[in-house]
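Below sits a lone chain in structure tokens, taken as the form predicted alone.
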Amino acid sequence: MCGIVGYIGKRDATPVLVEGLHRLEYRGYDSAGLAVIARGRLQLTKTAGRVQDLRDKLGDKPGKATVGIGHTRWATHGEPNETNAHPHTDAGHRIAVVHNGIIENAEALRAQLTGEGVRFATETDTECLAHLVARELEASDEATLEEAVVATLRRVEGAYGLAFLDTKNPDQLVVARNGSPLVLGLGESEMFVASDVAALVRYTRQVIYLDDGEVATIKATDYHTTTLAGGAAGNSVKTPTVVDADADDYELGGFSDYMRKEIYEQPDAIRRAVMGRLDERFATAKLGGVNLDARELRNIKRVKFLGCGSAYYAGQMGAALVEELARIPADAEPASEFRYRSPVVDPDTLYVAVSQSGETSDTLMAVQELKRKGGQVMGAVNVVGSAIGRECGHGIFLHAGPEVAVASTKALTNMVVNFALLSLLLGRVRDLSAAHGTRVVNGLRNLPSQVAGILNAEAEIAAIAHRYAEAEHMFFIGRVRGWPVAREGAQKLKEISYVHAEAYQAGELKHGPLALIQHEMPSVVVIPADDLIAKNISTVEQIKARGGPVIAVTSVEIPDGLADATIRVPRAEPELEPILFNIPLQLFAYHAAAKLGRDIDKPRNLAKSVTVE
């Protein structure tokens, strides 16, 4: 969850580190800090709060250091205060370390070190790593920093992305990865390290993605990688990758925040997702990354989507698309639950691991569980070189472009668009007719302009959101295609406005939730253009009869006065309508949060990339 950054080269390290932390702040913003080596001594600056607070604390001090590490924190062990902020050091302030992840055996390591006389300054799991590395170096004058780190990590259980700084070896950084992302950036006589390429693209587009179990020693002019196996067997060769992004992709570009910017980028994101993937001649889709031929696709008997949060709800929408277009049984499941329930893994099932970052810990571990059990799994990710993408080896690249806001918008939309492409592909090797295939192809081509039309109605949606923003509780109601849309809509409102919102299937209202309906409880009801319009209107009438305000989100004409407010969505091909219904609910949540004065891009207690359990 946390963001780490490191630099070694000829520049003043501090501005590079602070800029990198600013780019990574979506990963955590409880506290921030950095450590540099200047004149042979470790200089540590930490603060509770945001990266801007750290920048203010540093002021305009002249540059003295050309090597350093930095961290922006999402708290796991210990309160989010200045003391527990990273970097952490050993007692002698020789070693500094920053960490993204959780050390699962930290208590045992701390107890052992305490018994040996070590006095801890913080409540964190990370501090024990600085003490352990320092003790390894003290035990042997000939030990290198890399050897000390490797020896320490062989005693560690858990997930980590780490960067170590040693005042007695100021010409190098040692970094390591296990379960938390870490990327090296290759510059001209300078090197970078970060949790995400977002912190690197201002300086270089040549990157190395570390794999789990790898350790790298970085100097200004070179680097080498090894593994925890050590020795000759541990040497690993890494080939640089060119990142298809630049610094402008991470700029606000005139928008006040990233969420609204990314909402408005959705028409272009959809165009990228379908570009070159629609086969009009055969009324199908082309997804080269799936890497399955027609016979293999026909042998798939079931599809299961695995994801967390919005990715899970996108998977539910994807499962509906697969069943409708390909007539294959399909469902979605939270990846966080999957491996803990001893799942029955069917060799004829295609498992799809869904993650914007490609680093979501729960989803990655579900992939690893599937591979251990012989399951066929592919990734659906938005980051090239991500752990899930590499672990799966094949799948679908979302083409959403960089997404910075914690609340996912364009990545969610592109997930569902890509699942429509997958469903079309599966359907056309089965019984979906060419006529229906052409209908879906045309529907996908129309989506960008339809999304743009919804965005043009932002002012009306904002007015409705402002009208209901003060509600303490809200229902989101949907049926069949509308059900996962309702779940995602409630998720958006909860995470950025802090309004308590629950999603219910329309038919379940009368089995309990209707007891909560009252004047102070608005309900957002999703009404697509399907065979259930009459039933959805009946749901609205049931809510209204009990005094509950209704906000209808619909692509059909409903009776005048039925709803207290109506948000119109353009008609699309029925299977694709959930894609469009998500857009006004994003705007509704955004403007409700704005009305309440929330920090939209950085909602409390959350972070963008969940890399810990």
Given for the second form:
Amino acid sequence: MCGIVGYIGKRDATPVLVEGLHRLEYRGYDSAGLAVIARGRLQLTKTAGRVQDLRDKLGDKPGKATVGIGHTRWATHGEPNETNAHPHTDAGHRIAVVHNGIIENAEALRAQLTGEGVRFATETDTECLAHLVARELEASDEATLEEAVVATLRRVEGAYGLAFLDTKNPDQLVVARNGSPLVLGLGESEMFVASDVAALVRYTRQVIYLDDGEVATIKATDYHTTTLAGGAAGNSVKTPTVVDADADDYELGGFSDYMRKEIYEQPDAIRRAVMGRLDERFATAKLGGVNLDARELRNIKRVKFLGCGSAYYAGQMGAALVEELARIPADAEPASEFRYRSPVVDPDTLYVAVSQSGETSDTLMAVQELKRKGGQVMGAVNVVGSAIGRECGHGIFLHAGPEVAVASTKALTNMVVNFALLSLLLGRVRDLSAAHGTRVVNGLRNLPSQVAGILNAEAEIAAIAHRYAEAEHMFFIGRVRGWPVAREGAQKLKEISYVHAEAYQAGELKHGPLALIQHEMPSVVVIPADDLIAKNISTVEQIKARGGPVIAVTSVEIPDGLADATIRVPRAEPELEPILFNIPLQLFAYHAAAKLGRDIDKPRNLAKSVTVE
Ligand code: F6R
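Form predicted alone already given; the form predicted in complex with ligand F6R follows:
Okay, now the whole complex, with that chain kicking things off.
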């Protein structure tokens, strides 16, 4: 949610910043801008459009600057126009700042500054930071940029990832983090800073993840960090982490967009998730990141998954797996609800915080709330070094590889695969038989080729999606194992195609929503190979009897002509079937959106990592 990037070194800073912004564009794409220092002056370029528009505006003339900051925006305060695009400056154009997050006391700070005669140029919360830092520097010739930033941030409430540029100190950048991610990239006589490693990996894989409350001063050849609490007394240099990704992981590699690329990466993503984690001999799973011994695993009385959006639906699928394989009561709840509802935290419950990015503010806050109340929480995250992963301290790494498209596909799949591993582990220290465990182990091993088989049917799924893409509304119907699948299918369709899609439990249809069924309202009905096939077939008949078109997604034989269109899913181990059912629904949403001409990787109003409330 907003991408920030900074560079200081020997290169021409502008192309480095533009390239970084291009990599970060999935975090927000309302507007973009950058500031560099050339011949002692700030040079600012902004656009209300995409990073490509910024690139066009800049042209390809070599620049004169070797230091600068850039930003791609997901608007919170102020409409997404050129004026409100970052970077923002003080009135004297000495300081430029880019910001990811929300300054909660911006109104009060703005009122105070206005009262002191400061004139604001934008509607953003960020601008007051440029004024405040400039005023700190004006007040004392001795003050360093870092001291001015620290003094300013002590007055600020809210979440931020920030980078400051000062024309009077062109040999440095000062950056700060509180609730929004920031990572430093260490190069040879050059340094980078960005909201995530995607912007850095083509230059360096040596990175430093900043912690909340940390401020760093970055020069071309060195850096140090300090804390808001400790001030200059806390200066330190941190041990770098080597990033396990390279620039190719962020390339399209022949695909026209990231969503389809990531859909096609799922067989490999699943292979990575299970690699070295299946124990054939004892028919169980090995999860090195879970710091719980057999006794502690056995003492868990309940499992609760917390996540937002698709991560919550993945948690619902995980809860079903835990109940079925381990016979422990389990459920999932949106982290955004949990954090606000004063939950009763039970010490015998294992809480699992689920997040692709590891940054989602609501999920992070839920984790912090849990820890405050003594809950045992582990992470299930995809991004190494992310805030949620670090806050949890232990858990399961998803191994999906970098996910760029806003609509989650391979990360969601790997969440559920990992929950199957966790359920197997929990089940095998309880009542799950070795024979059943072996079936699940084999079922997990078979998933990659089964997913590849579904991908081979893309053309047929696309034809069905095209047939129904013009519908204004659609139902996604499922029950029990099919219910979270229906929810996730509806979520995918609405976020990238903007078709109104509503998920309903099959049994609930007759208690109200059936009134909506008519010829213009297609229903996607999920029919797995479980004990409820007859019930699901009867649901299809109820919809058909009222003139509603039905698209059946099924791993069983259903009567000829029952549905208007049928998408076939291979049979898997029954508990694992939801993992396979998600795949055709991703393709269905993708092709409906493509038919409608949507910008698939950058759906309107959305951004990949939601680091604000
Ligand atoms: C949907 C989607 C979102 C995310 C949600 C949580 O395709 O991507 O609903 O699942 O914003 O994000 P993470 O998993 O990063 O916490």
